[in-house]
Every structure is written in structure tokens, then in C-alpha cells.
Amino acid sequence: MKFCGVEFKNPMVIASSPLTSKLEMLKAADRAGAAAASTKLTFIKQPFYGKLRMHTYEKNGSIICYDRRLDIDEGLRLTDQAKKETNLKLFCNITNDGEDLEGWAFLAKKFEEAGSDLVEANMVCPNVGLSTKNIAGDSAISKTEHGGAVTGQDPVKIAQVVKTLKESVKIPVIVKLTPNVTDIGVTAKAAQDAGADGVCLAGAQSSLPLVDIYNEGKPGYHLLNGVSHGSLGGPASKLNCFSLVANIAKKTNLPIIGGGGLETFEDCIMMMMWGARLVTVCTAAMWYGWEVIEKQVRGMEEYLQKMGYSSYDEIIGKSLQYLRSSCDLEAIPGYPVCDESKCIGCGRCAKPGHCNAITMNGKRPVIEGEKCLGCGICVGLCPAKALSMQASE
């Protein structure tokens, strides 16, 4: 399949992250079956040298507010080595933390010379500039805190950077946009109008961690002297990212890389059905290892065969046909029905506080259809998948 004119063997891209900061990890991504990787965020010279600290809330989400990035010599060396020793297509994830445009051009040219297949202009990272802005406001941002999400919140700056990059390199220019805006469609349209070849969306909602309420509200980070607004990943970001991708798919003609909380091949297929051409994964592999990537790639390929699709092109944007304004929606009357051969009599379906349509007779649910509100919560709660919603005749 093709993305911005570049051939990919499948839709799987490993997101710019600690997973793509070293050659041995890029080799592991290649062995796992990924088609591409976005190398770790690179600066001409990073504004501060962090170390990876991560808040992990398993089955929910993760937040990174402090991490080690790469300086240009490190990023170029990594790219050169990876092009020689892997079969991956490589995105160079770059940002310029100053107000000038020359830094963007310099980085892009150097990575093109090193062999990068595509530029990924990082306008998403909340840890450079946006964390300061969220704490103390615009006036607190220094002259070296203008990269990442601070740039990605400003359509004018986005356009300026994209035009500069397009004038500087021949390889495709992809913009990785921050979700921390009022309307992602506006910033995506600014990128498109300036000549961007594509966009990437992948988590990064500005977030704070759980805190210890029995220890003066200490944030849930290990080995860190405080906490800053960080980048959300993991399952908590998935539904929001579906919305972001669909928003862009409806408002622009740009090909999209979609990510955020993708743990299974089904998640990846759903992201593509909401409009993504490629998918990108980070947290799942950081939590559970490279076998997650292997399963996702294998699962997507088997899905195509099982469903009779000849290519991924046939599923991209399939779900957009159902997207409409709330005022155009119509509720269909109905109620849940129970497959008693599956029911385990746990009683969870009778728990919702707003509903009295289901009561338990011993271990058997009794459903009064005329009382049903049609919310579908009981179906979602059922651990045995014994309930399904049926339209009224």
C-alpha cells in the first residue's frame, strides 16, 4: 500500500517514542513485522536532557512528562544505521524549539541526506513549551520553547513551517498535530493549504496522573521530583483519537496516520475505518512487548482475508458513512434480549441506577421491554456477552 507516494508493506508504524530511540529497538520493530518507524524526536540541540519517567495506569492510560530526546548528531546516526540494517521505512520526527524557521529546514535537509523516507514535523509534543504554557501562561514561554504542541496550536505557524519544509526537501512532509486545540480540523486544514502531504494523530492529550490521596496528593510518578502536564497514551486516548481522525478525514483530503491506545488488530482496523491510512502504536508495545506488534500485523492481514477484502484501501473510511450531526440522529425504539445459554446470572445488567427495565429472578434476568430506555449500557456491562439490543417491531 502507498502513503504519500511511499510504498509500505502494511499499515503498521511504530510511533516516535522510547521504542524508536536506539538501533536495537528499530531492529526489533522490523522483526516484529512493522512496515515503518518514526525515529525518536530530534532537535538541533534539545532544550533540556530528561530521563524517561512514565505514569502507568494499566488497562487505562499512560503519561510521559519527562524523557530523553535526541540531538541532531544522534538522530542522524540512528537513521543512517537503521537504513542500512533494517527494512523499515523511516519518518524523521523533528521539531525546532526556537522561533526561527531555518532550524526546521536545517533538520529536514540533514535527515533527507541521511536517508529518511518522510519528514514528520513534530507539532504535538506537550513537554516542550506547552507544559510551561499550561502552568504559567503564554508569557512564561521562553525563546527556546516554541516547538512541539505550541507550534501545533497555531494555524499560522503550522503553515509557515510546512511551507519552509516543502521548499527545503523533496521527501513527503507529514505534520504530527497536537490534539490540544479547539478544532483539529482547523489546524489540519492549515497544514493542507500550506502543502503538507499528510498528517499524523496519536494520543498526546495534555494530562496529569493519579495522585496518592493518603500522601498529601503526591502524583503517581516514580523517581521524579514533581510532575508536569504530560502526553497521554494507552487505551484512555483511543476513543478521542477516533474522533480526531474522523474530523480530519471529513474536513481535508490529507492521508492520515492514526494512533492512540491501539492494543489489538481490531483497534487498528477500527482506526482505519474512521479514516486512517496507516496506524501507529506506542504504549501497547511499551507495556506488553514486541509480540503485540506481531499480533496486530498478523491479525490485520488475516482479517482482510477472512472478510474478503483485496486491500486495505477497501476499509479506509468505511465508518464515516455513519457520521452525522447530533440533530440529524434518530433514536430507534428497542430493548435488550438475553441468550440464556450464555447468561451466567451475575446480575450486572440490573445494576444501572437510571434504569428499572431489568430485575433478577434468582439468577435469571427479567426484561421489561416497555421500560427500556435503549441506552445499551447493560449490553456493554455483560461479561458473558449474553445481551444484545433488538429493535422494536
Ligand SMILES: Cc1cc2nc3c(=O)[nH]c(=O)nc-3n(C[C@H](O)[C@H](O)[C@H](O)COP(=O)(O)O)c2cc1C
The other form holds:
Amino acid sequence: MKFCGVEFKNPMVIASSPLTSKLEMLKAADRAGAAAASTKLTFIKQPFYGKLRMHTYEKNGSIICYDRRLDIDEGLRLTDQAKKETNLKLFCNITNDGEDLEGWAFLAKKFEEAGSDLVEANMVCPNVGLSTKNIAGDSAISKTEHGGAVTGQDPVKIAQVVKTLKESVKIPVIVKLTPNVTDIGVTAKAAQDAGADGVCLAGAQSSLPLVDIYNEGKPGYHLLNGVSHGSLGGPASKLNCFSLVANIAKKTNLPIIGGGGLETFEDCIMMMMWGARLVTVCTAAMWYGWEVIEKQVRGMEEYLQKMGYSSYDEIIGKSLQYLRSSCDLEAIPGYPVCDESKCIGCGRCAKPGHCNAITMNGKRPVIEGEKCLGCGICVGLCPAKALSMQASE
Ligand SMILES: Cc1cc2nc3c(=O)[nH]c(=O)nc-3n(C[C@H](O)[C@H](O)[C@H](O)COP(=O)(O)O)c2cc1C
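Here we have the form predicted alone; I need the corresponding form predicted in complex with this ligand.
Then the entire complex follows, led off by the chain already shown.
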């Protein structure tokens, strides 16, 4: 399949992260079957040298507020070696002060020379500006902190950087946008109008961790002397990222890379059905290893065959046809039905506080269809998947 004119053997891109900061990991990505990787964020001058620190909650995700990025010589060496020793297509994930356009151009040219296949302009990282802005406002941001999400919140700066990059390199220019804006359609459109070849939208909602309510509200992480508004990766961002990707798909013609909380091959297919042409994965592979990528790649290929699709192109944006504004939606009357061969009699479906349509008769749910609001919560909560909604006409 093609993305911005570059051939990809499948839609799987390993997202820029510690998974893409070393040659040995890029080789593991290659072995796992990924088509591409976005090398770890590289600076001309790092605002600070962090170390990897994360707050991790398995049901929700990880928050990253401190991490080690690459200096330019490290990023270029990694790219050069990975081009020689893997079959991966490589995005170079770079950022710079939004006002230092020459710096952006310099970085992109250097990576093009080193062999990167596409530029991924990082306008997403909240740790290099947004975390300062979120506690003290714009004026508190230091000169070196202006990259990442701060640039990605400003359509004017996005356009300036994209134009500069397009004038500087021949390889495609992708913008990885921050989701921390009021309308992602506006920033994506700014990228498109300035000539970007594509956009990437993948998690990174600004987030704060759980705190210890029995210890003065201290955030529950010990190898750090505080906390800052960090970037969310993992399952909690998936549904929000579907919405952001679909928003961009409707408002621009740009090819989209979509990610955020993709754990299974089904998640990847769904992201594509909401409009993504390629998908990215980070947290799932950090949590569970490269096996996740192998399963996703194999699962997607098998799915295409099983469903009789001849290429990934046939599934991209399939779900967009169902998108309409809320005032154009019409409710279909109905109620839940229970498959008693599956029901385990747990009574979960009778619990919702706003509903009196289901009561338990011993271990058996009794459903009064005329009392049902039709919300579908019971279907979502049933641990045995015994309930389904049925239209009443
Ligand atoms: C530890 C860590 C470091 C990351 N570093 C970068 C980075 O350097 N550049 C970047 O664009 N995104 C970075 N990200 C964001 C990921 O690339 C990805 O977009 C995000 O985590 C959402 O995908 P996921 O839910 O699959 O993790 C990082 C994420 C994690 C967890």
C-alpha cells in the first residue's frame, strides 16, 4: 500500500518512543513485521535531558512527563544504521522552536540525507512547552521550549513550519498534531493549506496521574521529585482518537496516520475504518512486548483475507458514512433480549440506577421491554455478552 507516495508493506508504524530510540529495537520492530517506525524525537538542542518516567495504570494508560530524547548526532546515526540493517520505512520525528524555521529546515535536511523516508514534524509533545504553559501561561515558556504541542496549537506556526519543511526537503512532510486543541479540524486544515503531505494523530492528551489521598495528595510515583502535565498513551485515548481521526478525515483530504490505544488487530482495523491509512502503536508494545505487533500485523492480514477485501484501501474510512450530526440522528425503538444459554445470572444488567426495565427473578433477568429507555448500558456491561438490543418494529 502507498502512503504519500511511499510504499508500505502493511499499515503498521511503530510510534516514536523508547521503542524507536535504539537500533536493537528497530530491528525487533522489523522482525515483528512492522512496515515502518518513527525514530525517537530528535532536537538540535534539547531543552532538558530527561529520563524515562511513567505513571502506568493497566486499564487506562501511561502518562509520560519526562523522557530522554535524542541529540541530532544520535538521531542521524540511528537512521543511517536502521536504513542499512532493517527493511523499515523511517519517519524522522523532529521538533524545534516554532520560530526558528531555519532550525526546522536544518533538521529535516540532515535526516533526509541520512535516509529518512518521511519527515514527521512533532507538534504533539507536551513536555517541551505545553507542560509549562499549562501551569504558568505562554509567557513562562523558555526559548528552547517552543516546540512540540505549543507549535501544534497555533495554526499560523503550523503553516510556517510546514512551508519551510516543504521548501527544504523532497521527502513527504507529515505533521504529528497535538490533540490538545479546541478543534483538530482547524489545525489539520492549517497543515493541509500549507502543503503538508499528511497528518498523524495519536494519543498524547495532556493528563495528570492519580494521587495518594492518604499522603497529602502526593502523585504515586517515587523516582521523580514532582509531576508535570504529561502525555497520555494507551487504552484510555482510543475512543477519543477515533473521533479526532474521523474529524480530520471529514475536513481535509490529507492521508492520516491514526493511533492512540491500539492494542489488538481489531483496534487497528477500526482506526482505519474511521479514516486512518496507517496506524501507530506504542503503549501496547511497551507494556506487552513485540508479540503485540506480530499479532496485530498477522491479524490485519488474516482479517482482509477472511472478509474478502483485496487491499487495505477498501477499508479506509468505511465507517465515516455513518457519521452525522446529533440532530440528524433518529432513535429506533427497542429493548434488550437475553440469550439464556449465555446468561450467568450475575444480575449486573439489573443494577443501572436510571433503569427499571430489568429485575432479577433468582438468577434470571426479567426484561420489561415497554419500560426500557433503549440506552444499551446493560448490553455493554453484561460480562457474558448474553444481551443484545432488538428493534421493536
Ligand atoms: C514513553 C513514551 C515516549 C514517547 N515519545 C514520543 C516522541 O518522542 N515523539 C512522539 O511524537 N511521540 C512520542 N510518544 C507518543 C507515542 O508516539 C504515541 O503517539 C502515543 O503514546 C499514543 O499511542 P499509544 O496509545 O499506542 O501509546 C511517546 C509515548 C510514550 C509512551
